Structure formats: structure tokens, C-alpha cells
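The chain below stands alone and is given in C-alpha cells; this is the form predicted alone.
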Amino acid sequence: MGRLKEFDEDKAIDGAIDCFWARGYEATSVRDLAEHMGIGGASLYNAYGGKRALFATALERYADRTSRQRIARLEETGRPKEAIRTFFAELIDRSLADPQRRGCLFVNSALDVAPHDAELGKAVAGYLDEVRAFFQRCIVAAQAAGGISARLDAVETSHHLLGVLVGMRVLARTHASRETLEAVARPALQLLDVPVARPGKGKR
């Protein structure tokens, strides 16, 4: 039987997320983590096995409380095309509302961790791909409903939207303005407005 944790695990993991998010994986020490989590270094090792394993746990919790939660909420609306637009609008709002401009933990980790740790890099890529898959599902659903042109390649467009999203998250860390972030998003979102071919139109 594993050793019982003698601390508030949710609060501790939230502290770890904040620490990794603010400092980055490489620059975060076990002492930093223990301080932010409100526990001792020995408790950290006993409960999580060390910094690397704790980082993996923090990423999973971050996914549950950010992208997964937002995706589930937007998909429940039944308006797939608008869901993509709202996702980007909320991303801009969240980026600007953060006074520290920390960006996205996944995107930061893709730059900080992925080049040096293949396994963690694969995990980070998987979290980002969950967002890309959301874009793809929305495009396919909107195409089925006649709201997005069937000429648009759903897979390629979902990859493009993810690339724009990642770029915006990096740009936001430089204290880019709302106008700048919206200007970056606008051409990508305009792809969703390619005219839908109507029966009998354009045929000779």
C-alpha cells in the first residue's frame, strides 16, 4: 500500500503548476517546488518520485483544468464553427488578463522541455494535439451542417489553426497588444468563411 499523503494534494499540485508555469521546467528546483507546494522536499519525493514525475502530474492537471474543460464546454454548445472562434477569443482574453504574461504551460514546455526530453516532449505534443483534434472535429461537424465549405481540408486546417494558436501564445508573452493578437488570428479564422458551394452553382 502506498504511503498516505499528509497534505492537500490539490493545493500542492496547483502550487507546482504555478511554479513550473512561472519559471519553466529547467529553471525550477525541487526547493522551489516544495516551497510553492507547501511541503517538504522529502514529502515531494515520497509522493511523486521527484521533479520529472511531478511535472508530468502537473501537466495532466493543467490539461484537465484548462484546454479539456474549455473544449468540453464549447462542444456542448452545438455550434462548431462558433466554438473555434470563441476558443481563439478566449485565448486572447486569457493572455491579456495575465499580468505576468506566462503564456501556455504546454507551449512553454514545447520550447523548454521537448528538445531535451523525448518522453515529456511526446506528452506535451499529445496535449497540444487534443486541441488540434478539437479544431478538426468542429470543422467536420460544421461541414456536415453546411456552415463550412467541404472544399476545406479539415485535417490541414486544424494543423494550421494549432500553429497559429501556438504562435499567438508565444507572441503574447512579449506583451503584444490585443490588436496584434487579433490580427494574427483573423486570417486563420477567415479560412472558415470560404464560400460554401451551393447545388447547381459554378457548374456549366
Second form
There are 2 protein chains.
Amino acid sequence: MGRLKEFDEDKAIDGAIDCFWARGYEATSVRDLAEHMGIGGASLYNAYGGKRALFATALERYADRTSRQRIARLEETGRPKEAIRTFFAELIDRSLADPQRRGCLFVNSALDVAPHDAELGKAVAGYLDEVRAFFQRCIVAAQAAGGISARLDAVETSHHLLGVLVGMRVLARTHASRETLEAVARPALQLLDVPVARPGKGKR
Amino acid sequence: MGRLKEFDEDKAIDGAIDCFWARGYEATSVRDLAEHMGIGGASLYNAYGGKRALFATALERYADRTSRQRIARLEETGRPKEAIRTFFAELIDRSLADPQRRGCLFVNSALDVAPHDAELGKAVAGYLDEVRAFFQRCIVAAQAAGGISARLDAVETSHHLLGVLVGMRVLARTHASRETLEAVARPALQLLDVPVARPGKGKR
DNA sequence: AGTATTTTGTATCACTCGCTCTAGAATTGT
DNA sequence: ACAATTCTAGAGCGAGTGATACAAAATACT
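Next up, the form predicted in complex with another copy of the chain, please; the one we just looked at was the form predicted alone.
Expanding to the full complex; the earlier chain stays at the top.
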């Protein structure tokens, strides 16, 4: 019983994601949000509880729609080493293709809200660790399949790759060029190409 | 002629840096600034022109007092490879020692201000490139002295190191542990340790 | 139909924002 | 002493902030 919602919840959340993504948490006002979500201010508070709760919801939706979906798509191919390589290639393409240079919502949030909100900070750290865990799974799988040297520390390398990913996302916001971003990534990706087994036999 | 300034300009700018560093540009109010700088709001506008101009001044002072000074100190030792290593070691120590987890003012600004202010964005990119140029000089010097393999691309590696540095600064704000930060940095530093000359003769 | 329940639009709350105005205090030159 | 100049303190500006109050509108259940 009761009156039905008149707006599309998915479209609304997408609008909220766009706002937070482009301007950050603090700089986004509730009125901006409501306008981009196509709803009134009262509906926003009625449906989502407030700005902070809406942000948490938007973060979770972004994780599902953007991060996890891409990870799943790449992991399904069954080519773990290529998955990492493609992940970074797509990252560069997306960073350069976005005229707003929004970067990554997680990375932006890590600087914007995480230091001042322990709860949201933990959530952001968790989302970032999902990406790191994806790297780790890819490395372990590639090592099992013989595509990556077993001498590489999978955990350490996954942390390194996440660090490089985060750095690239930040640099992309200062209008870094494709050449710059590729230069940042290349040494990390070449890590995965150390000779796999017999020492003394280079790949080149 | 005229009344003399009653406050210490250096102390005032330091207070401004602290504010911007801890809370970011947008989240810092002029009233917060004035209080931490020990001056009144009118004096702030009289002496620095306004919030944005004060931020630019603070950025420049931070570059001089923190970034360039550390670079000069490390470069004076004449041990370029060790300079890079020490730079990252100090970065980790400083990141963990700061209870506020403020990270790096440049990195924070790259996400907070750069995308919405082209002029300040260029300044931030310039400051970050000073650090990258330091890495490049160290690599070139170490290659000339025989400490780093000449096969390493100095420009590419300097971009990579800057990317890793930026990533570490961001991750440090989400309360990353020493182990995590060292794991992010280690593969990048090991890049500098590839066998220097004669192929076929490993270092280990 | 009638009632309970939920959503929606509008108006508004107290508060903070960056910034400016004005009056007075402090200095130097004549 | 007096004028000219610069700095300081505090009040206050219009605009915008997150959040709420309230009544009209729309639904489901009896």
C-alpha cells in the first residue's frame, strides 16, 4: 500500500554516480544530485536517507556495474596474463576517452572521503582490494599455467600493480598523455614477462 | 609608510599549508585558514588576495620547503641510485608517521583541484614533474657511473617511479600498512637492480 | 467509499561559504 | 600636529549548504 515511486531507481543512482564521480563527494550538493537524478530533494532523503548514505549506495553500485563486471569479463577469458594486460590497456583508453577526466571513483574517494570518514574509508579500501585480489588471482593462475615465472611473488606483485593503477588514475586527472600513462604502466607489465623457467635463456 | 604587518608571513603560510594539506582545497574554509594562520579574515584578503591565490602561494612554498629541499639533499650525496631508494624509504616512513595521513599535498591537489582549475592543474603537474625529473637525473647519473644498466629507459622508468609514488601516497591515505606500501614499491626499486652490463652473468 | 500508507513538490530551517565594507589603529613623511 | 598610507578587527553581504516540515497526491487494503 502507499503511493508508488515515480522515478527509475537505477537511472537515479547512475545520475548520483555521475555527480560524485565528476565533482567528488564534498563538492557535490544535494540539489545537484537531485537534479541529475531526476527527483526532488524530499524523494532523495526519503529513498536514500541522505547524502552520505546515497554516496555509499552509489559506491556499491559503481563497484558492481563497473569494477566487478570488468573483472569478471576479463577473468572469464581464461587468459590470466592477458587479462592484466588488457585491464591496463582499457584503463588508459578509458582515461583518455573521458573528456571530463574523472578518473576512478574509488581512487577519487580514497583521497576525498576516506581520510575523514573511517567507515566509508574502509569500504573504499575494500573495493580497491577487490581489484588487487583480481591481479593476484590472475598471477597465480598464470603461474600455474606456465605463463608467468613462479619466482614472482604474487601478493607483492598484485600490490604493485594496484599502486601503479592508482597512480595512473591520478596522473590521468592532470591531463597526462597516452605516452606518459603507457610509460608508467610498461615496467609493471614487463614484470610479468620475466623468463618463466630455465635461467640463462632470455625471451628476446 | 603605513601600518606594519603584525603577523609572521612564514608562520601564516605554514598554517595555510597545514589546512590545505589536511582537508584539501574545497573542504578548507577561509575562516579555518585565518584561524590556523593566526590572522583575521581581512588580513588574509589584504595579504594574499583570496583563497585561491593563497592556495597557489601555499603550493609554491610547499614545493620549496618540502619537495625541492628533499630532492636537493638526496642529490647532493652523489649516490643517485641510493637517492631513489632513500626517497621511497623516507616516503613510507613519513606516510606512516603522520597520524593525520595527509599524504602529499601535490597528489591530493591533483585530484581535488586540478580537474576543475586548469591553471592550478598545470602548476600541480609541473611540481609533480619536478619529482619525475629528479628520478630521471638519478637514473642517468647512475647509468653513467655504472650502477644502473644502460638498457633501462631513463624517461620511461622515471614516469613509472612517479606513478608508483603517487599510488603509494593515495593508498597511504586509506591506512595502508608498511608491508603494503613496501610491496608496492619493491618491484619498482628492483627495476634499478637489473644486471648492469655483461649478459649471462646474474647478480645473485 | 473510506482509511492507512507512502511519495512528491514546495517552502523553509539554521548554518556556512567566500568575500567585502567600514571604522579605527598603527606607521611614515612633512 | 597633521596628512597620507597601510593594516586589523568585526559585522555583514548574498548565495548556497544539508536537512526537515507539511500538505497535497497517489496507491493498496478493508
